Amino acid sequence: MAEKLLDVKNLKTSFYTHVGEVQAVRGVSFSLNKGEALGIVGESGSGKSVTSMSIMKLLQFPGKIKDGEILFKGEDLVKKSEKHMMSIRGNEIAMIFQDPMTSLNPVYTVGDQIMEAIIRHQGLSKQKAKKKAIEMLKLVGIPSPEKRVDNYPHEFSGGMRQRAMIAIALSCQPDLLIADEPTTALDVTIQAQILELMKDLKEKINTSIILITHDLGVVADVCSRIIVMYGGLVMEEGTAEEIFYDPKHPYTMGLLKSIPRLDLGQKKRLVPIEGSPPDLLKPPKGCPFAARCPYAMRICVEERPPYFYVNEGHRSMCWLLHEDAPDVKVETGVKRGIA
């Protein structure tokens, strides 16, 4: 049976700002097994980010954890103190942010931030850290990492920067690494690097790893599972197969309609999702993606739906699946890899 690293329960994170709460995060349940990569994918404002910052416990005022648990090894990490997290943080917990250019400070070099984590973790010497540290480089693929040691973010490319970043992250061996739109920046060509460096990784270290994104061709071959989210909620959870063959969830399905297919020809349109996500300051009392969707029901609006169950692993909220519900045919099936 496979161990579980991460269970996140109920979460819910708010921020109160002068016009009122702002539900991100409205009760986000999920697990993570050791070794294993999950995606979460949705549209920006789904809530995405705010639940990794929230396992992070990076969020800054006036966002705040209302209610839940973050069970890391078994640990709540939401009664952790800040001085536990810190030695959490970049050792056992890594995280990768979108933009590496801000995430490195411009005034140290790569090799010295790369070493800070080490020390502080690990407490080698500064010469065994830098030593690691240009290990750390080769890892991630960067060349003549002896030389790149020394150089200043400015000096890296922005795909050696991302690499850079992953080296940061990597560094100390953590048993979980959340990646934050690690290719969003990116040009295709780096972004099917960086994703392919992070599978071999995955394999090499066996870190579990979280991969967020708006962009459902990222997670494609990366990922083993995926949840769908929108509107703080978790829309749909399933294996990757499960998600692009077999979809249940009306949102789910639009996603998947959106993504540019190869095997489609020039002549056939994209189908955007209409419409615009829901305001979280008065978030609606029903389904969320009841007004964008096609198929919505009175019900849809008036009654938040429960989740169903099409297997163990594979829940949608959606009304659809109820037994009651009219029977709805639907297109499906996207090729696994085409962005």
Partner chain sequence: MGRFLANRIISMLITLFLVITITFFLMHAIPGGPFTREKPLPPKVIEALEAKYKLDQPLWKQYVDYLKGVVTFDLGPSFQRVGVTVNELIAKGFPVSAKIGGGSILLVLLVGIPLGVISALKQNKWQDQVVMVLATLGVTIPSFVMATLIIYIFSSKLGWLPSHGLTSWKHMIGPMIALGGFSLSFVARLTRSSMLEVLQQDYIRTARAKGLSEFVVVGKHALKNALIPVVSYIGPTIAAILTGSFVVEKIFAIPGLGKHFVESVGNRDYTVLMGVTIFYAAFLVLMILIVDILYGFIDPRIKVGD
Second form
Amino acid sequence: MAEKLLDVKNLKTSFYTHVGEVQAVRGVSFSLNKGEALGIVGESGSGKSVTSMSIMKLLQFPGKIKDGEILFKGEDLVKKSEKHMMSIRGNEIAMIFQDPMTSLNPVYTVGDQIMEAIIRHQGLSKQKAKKKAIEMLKLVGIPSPEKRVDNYPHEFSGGMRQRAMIAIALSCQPDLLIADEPTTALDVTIQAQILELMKDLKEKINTSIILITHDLGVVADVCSRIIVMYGGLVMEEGTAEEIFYDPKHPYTMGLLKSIPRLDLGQKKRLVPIEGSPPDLLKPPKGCPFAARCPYAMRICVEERPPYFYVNEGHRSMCWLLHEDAPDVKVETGVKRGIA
Amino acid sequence: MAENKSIPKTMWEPIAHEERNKEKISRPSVTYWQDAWRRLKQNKLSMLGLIMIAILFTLAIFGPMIANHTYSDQDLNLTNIPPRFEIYKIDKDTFVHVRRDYTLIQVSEDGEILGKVEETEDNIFQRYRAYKIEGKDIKLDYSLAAKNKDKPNAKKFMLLSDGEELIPYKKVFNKTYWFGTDALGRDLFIRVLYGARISLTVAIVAALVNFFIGVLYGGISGYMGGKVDNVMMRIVDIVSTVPLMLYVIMLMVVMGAGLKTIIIALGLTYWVRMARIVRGQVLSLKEQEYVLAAKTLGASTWRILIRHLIPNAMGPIIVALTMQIPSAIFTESFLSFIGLGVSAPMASWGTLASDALGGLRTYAYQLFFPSIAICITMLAFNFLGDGLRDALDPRLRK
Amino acid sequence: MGRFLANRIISMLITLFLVITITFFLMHAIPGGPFTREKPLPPKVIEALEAKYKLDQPLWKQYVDYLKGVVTFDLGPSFQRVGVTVNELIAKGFPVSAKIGGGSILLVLLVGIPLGVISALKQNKWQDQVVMVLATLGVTIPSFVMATLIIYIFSSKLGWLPSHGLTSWKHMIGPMIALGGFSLSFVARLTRSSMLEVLQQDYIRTARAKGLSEFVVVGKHALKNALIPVVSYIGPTIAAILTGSFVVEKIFAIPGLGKHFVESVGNRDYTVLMGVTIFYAAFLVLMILIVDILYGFIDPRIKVGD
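Give me the form predicted together with the partner chain now, not the form predicted alone.
Complete assembly follows, chain above in first position.
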């Protein structure tokens, strides 16, 4: 079995606002092996970004990790001091964000912003750091990096800025790269390029990746394992194959049905998931998806389902998998072989 | 890892849609303005500001009506009487107060001013004044004042009743003139109230000017765009390079000081900042779909501007207004202070403060009241403005 | 850069030309003329005076002459002070005003900005509350009230500061605070809200994710961005301090340009009024140009080439 890089155990994160405690993450567990790429999928408000910010320990006020452990290389990050976290951030765990237009500081050059991390963590001199920054820009495919290194972010296009963000993130060869919706704000063609680049660099630098997205198409391309989150909980976890071709949770099925697909022909319409996500200020006591689930049963609103394991790596939080559950005819995922 | 405990059969029944949603709390939908008002109400300081402004308006409008003096009533016998003073007991029902210029006025025990006491003798060489009150010989000896000139806290005078020195009986509030009187014996309270009228008039004018000229100018400039916008904004640039105060001062010199001039001067110059803000808003708003929709439906330019664009820019407009109004009040008091404001005997807070300068060392209260009035007004508008900014900022909406 | 400068200088000159024109005709629209006294002067004297100051010539001729004068930096003689030119008044008064004005601008920036930053970093803590209460009070007290309060408390009652004149550094404290108080409070509030907004930005999160210390995140990444609106307020600050100097110099009896200006308003010394107004406008326009250039250095998104 491969070496575990990250092991998140029962993570609970809440935001203590003036109207009350918003339980954004309500007990999330997953692990990540070295060199693996994990996808976290869910709609906005499902707690996926809060999970990643909890791992970085960069939660904004009034967010707080309430409970749980985040074992990184066997050490619990929750217990680490801020000073220690600073030496981990950008060095061992790096992160890229959704909107490249706003994620770079507009008043400093791109080169300056790449060099910063290098100088901070590798103690290189300014000249050497600049050389490294140019190298990094070249690595992420920015043409004439010697000139571009002195450009300001506004002189870069959106795709180039995201490349620059990736250059910043990878400049210290981190063990783990968390990419929070790295392609959402980009054009489709640029999206593909950025994903290709990430896959490519993952091999070159040997980094593990957590890719957070609401777009199943994006994870399918990059990740070997997928976590589906909803209402601050992991609904289903499995390999990319299992999630796409053998989903066990109605939410996953709903997500799959809402992706546009060419191969299904014109007769098949996209099926949206009706309703909106639960209010995490007062999370439902049962399954968070019950209110929108087409198969909801009485028990679903009464009690939160435990995880049912389909096999060792494939689990789902759904009462339908209980042995006593009635046999409802559920539509499974995408038919194998077509996609 | 399925649980082993048995689950009752009924639990496996599918449930109706309504039942599933029973835990969901629905939030009532509120409009932008309802939401803003709700959030403004939560802000205690802003509500305080709003209440203070309401009180100011009420006092300014109705206060002078029910008062028994007017702002210009002079009583040269009763000048520079402070709002709180020491009294001396002469007789059972007879009390006097010694003024800073060492003359006596008769007062009641609870601080009502009864009038000046005429002296029977005024000896300026020996520095005393003699009075006859209720059959008693009262002598006010102020020869100590010259000796203790440089000691501010030393005793300056002695009050003798039939040769016996009197000690202060007690300190009372001035019941007749709540804020005291000025150097011409005018009621400072009424004058401060009249000052409020002037300040609030200026505030209303500034608001109207901002609203009608500034909003329309900015709106037209932003909506027209292109060359028109370019020219209009160049004009604004040029007007705003030179501080408003310089224009206002020049206009005042040309037209002569007075409230009318202040109003005209403000009208000519006070719309610039608002025009800029509204233009910026309209520039971004006009790209929105609903404007396109209105255009497609054949709405006229004017209608789009008045019905669609300006209402949607209302948040920033109101916030800017609450900043502009106090600044106009400030400008007026400033001008009045340097002698370019309303003319005597009318009084604005700036004039009152300026008048008080001469006697500052002895009659500090004359500066205190108009200054406090300005500060309270500013504070009220600032509190309200801060709260409005928070309440109307769409980014803060939840 | 060259084109930007050329453009700006041209629009500066247009502005100044308009100011001169407006000022000139406004001054000549005053009913009565400059030699109207409560006790009328004999017609002969007025005639002689008008001939001396070339007021008997047609208006357009006077205007052209005045423009010529301004271009050659000659603002003409004072009408009320015999033998004194406007140039001399400015030369004497401006350095005095500049000393106090410059001092208060430094005070505004060096105290206002740090206070705003502290306030933002300690949001809702006692430091923030103290700064905000003071800053709110600061924007509610007019400069003339502030000036009189300073004299009343620190000069009359406590005797710590001299009450008038400008002969030592101690004389500068009172006027500087009275002049800068409002702007200082405003800058503190502006810096605070700008800082709070910047701290919410994504690039601050990026900087934190890089593992930079809080000091670098705030001092380098946040501060420079937060200063952008503050820099654009420097222009209005200079204007506010300039106009504020009218009363502060009067109250503290400082022989600066503001005092001359207010006096010229009082005694209808039109050439002085006109000359000082034009001088102020020119000075301000120049300052705004400098601030604009400075702005381009802080914010690379502003293309100075435009």
